[in-house]
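Read the single chain below, which is given as structure tokens and is the form predicted alone.
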Amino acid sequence: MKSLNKITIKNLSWQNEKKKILDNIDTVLEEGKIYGILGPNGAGKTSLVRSILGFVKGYEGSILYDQTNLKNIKREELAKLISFLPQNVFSDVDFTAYDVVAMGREPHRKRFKPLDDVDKAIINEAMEFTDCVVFKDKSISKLSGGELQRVMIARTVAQDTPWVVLDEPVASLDIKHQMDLVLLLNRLKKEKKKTIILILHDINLASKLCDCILLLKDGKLAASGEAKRLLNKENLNKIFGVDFLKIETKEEGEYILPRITL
């Protein structure tokens, strides 16, 4: 497979030993967009992205990469199509930032083969794009949360996949680093032509960044569609069970906030 134009999910269901986690999900994800997956804790968000990545086994239904069933794609080929940034990144190891970004080239090299000039050029470009050249020789155990996220994004850029999946990439970042990461993801889409799937909890951030939204509840796809249309008070109340307020601003448009009554 040389390209990936869409991912089609048909009747996807999966359960662990205790309960059903994903329940008959149908959707199509098309290239060139940023998709946000939202929903309360336990809704199945992480299980859905892990299914797309081929980490979940024994599910019912199908996941098609274009017309090819995910189950028929070898792991090394899949790693050339879609990269993954998990929520929890182990940072207490003595790898430099450059070492971590270089790991993104592994799917494109034969085992134990050293980095060649092409690999090095791609790694350097990825670090320049994410503005982390300045600490390329620094141990990742010494980096701040925002710096580490930039390094991990650089690794996905170096992996050179058309699709990127991120699990709650802003969860542990302060506001400034959240905004920096949002701008970087938007550049990934526009300048690097990446299709991005990410799990988010911030509704307003999702509204600003994402083209399309998938709303999950109790393992079901409750709604999906254009972010601006879908993220309204009525839909969010049904998903989260909380009353929301819509605030209009001249400078930034609409904001939706939970109604807090003490």
Second form
Amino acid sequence: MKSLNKITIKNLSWQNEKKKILDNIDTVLEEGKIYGILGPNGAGKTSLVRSILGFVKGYEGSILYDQTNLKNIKREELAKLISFLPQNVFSDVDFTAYDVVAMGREPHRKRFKPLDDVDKAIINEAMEFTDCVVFKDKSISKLSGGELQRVMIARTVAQDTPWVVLDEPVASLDIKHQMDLVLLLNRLKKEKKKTIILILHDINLASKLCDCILLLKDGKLAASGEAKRLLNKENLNKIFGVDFLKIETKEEGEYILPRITL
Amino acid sequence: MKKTFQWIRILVLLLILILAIVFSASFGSAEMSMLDSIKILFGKIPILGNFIDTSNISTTYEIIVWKVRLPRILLAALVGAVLAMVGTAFQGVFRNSLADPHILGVSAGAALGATVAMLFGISVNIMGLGSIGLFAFLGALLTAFLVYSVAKIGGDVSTTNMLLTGTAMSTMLSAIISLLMTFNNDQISKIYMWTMGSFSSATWEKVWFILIVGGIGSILLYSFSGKLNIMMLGEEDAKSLGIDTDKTRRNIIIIASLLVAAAVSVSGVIGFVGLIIPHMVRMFVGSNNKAVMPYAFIIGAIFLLACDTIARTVAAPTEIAVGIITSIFGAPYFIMLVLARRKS
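Would you generate the structure of this protein in the form predicted in complex with the partner chain, following the form predicted alone above?
So here's everything in the complex, that chain up top.
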């Protein structure tokens, strides 16, 4: 696995044809942590991760991978440093789970060269890691949301990048699968030493799982820092415009919930 | 274990293709036995031929098989293979299951080129194509270039724009052909036959032409199969795996368009093969293009060869346009397959 110590974002601004999406974002992301990006709809969360992945063109400011400007890194090289789990893939195609995980080896493979024993060992290990060996020959079009998610995470493990970006990985999962995914992501950090950036909506999940939080609003980085410190009632109220309650538990610490008034 | 199984299946299909070639070679207006046609075909193979005694077969038969039937058979098989290959590539790259080799208007361009050559009696011969084939080839390339240039206006090539431009262009060019036909009543049937597709003017030169262009093009398309697989899961997903999606898409479209141009210029516009064969193959092997492409190549060859054999024999001496056969026999068969799949 290659190494990447930090990603530095300097005065990042970007606008599409209609309006400003990202407004002067300045931050440094460091290896070994889990970063959670939170904010209301339209705050620029997805645009921020898309910029970090090099999908956004024509932005102002700069993004540095260690000392190298993102603009000077080729796609193939980038794919060895950072992997991506989009919110949706077109899962209506008839590929086996194994085929999809094997795609993770693409950046490491020369053209015309078939998968070798090293690749195959990595693929099998990745599938064991996320527990999807049992349905490796099943078509992804027939998998449940949770199973598909595990296949996709196995693919990022096979891609063998030090950093992983996930766009709302828990959004479409039921509660049990959400909890399983959180455990899996935590293992990804602990056992595979990966740095993880993910977009989330669940405040309590974020506060338990993430080391650091970036709070976005209207394209601006409203606040950032250690998760437990940052995710308090006042900050959340400012960001989301909703009242929050704090619930203290003896065994599990604090939980923060939006106040529901009818 | 799974790999060897695949190889066996491919070998079996190749065997069926060879059988189909031999079988088809013994069919036609000059009746001859299957054994004789086998002797003639295998007698031409170096070394092996020395052991085969063809002395008691009349030379007329030999000429019929070798100069008339075999080029036609091979041409039909190669065009079928190429069309199925292009259909697979287009359906993948456009993520559209209705995409077929003719969807970008390339074939309509070829048909217009051929029509112009027929009406103005232009006579040249380059690469064994003849004036009609050559004009068809040029018309196809010109159309592909036009469609691509229009779709590129205002930034990156969008596949939706390409499909829309291609469809519009195809309709417009077909209308121009109809217009030309209106004013040249005497040529209508000739032009019509060409646009429906036919292998009746097959020559060895055409076989070599499509063998070289189609062979190289198909190998190149196959070399993109891994990337095409990944791109079928989504644009940014593919980018995150290090694929330059714009470049890959452009390359696939250019190679596929060249292949269509080559196929159409030697055979006319044959529908259905490129649309249906890839779907048929996917029903059995899934979406993985590394498997779909080789199967589609061989099955496309067998299918079009079979259709052309029917086209030239069933109402002999009248030729039926092969495009009619592909659709009349292919469509019900395909519907049956879909239904059988639903049941199971």
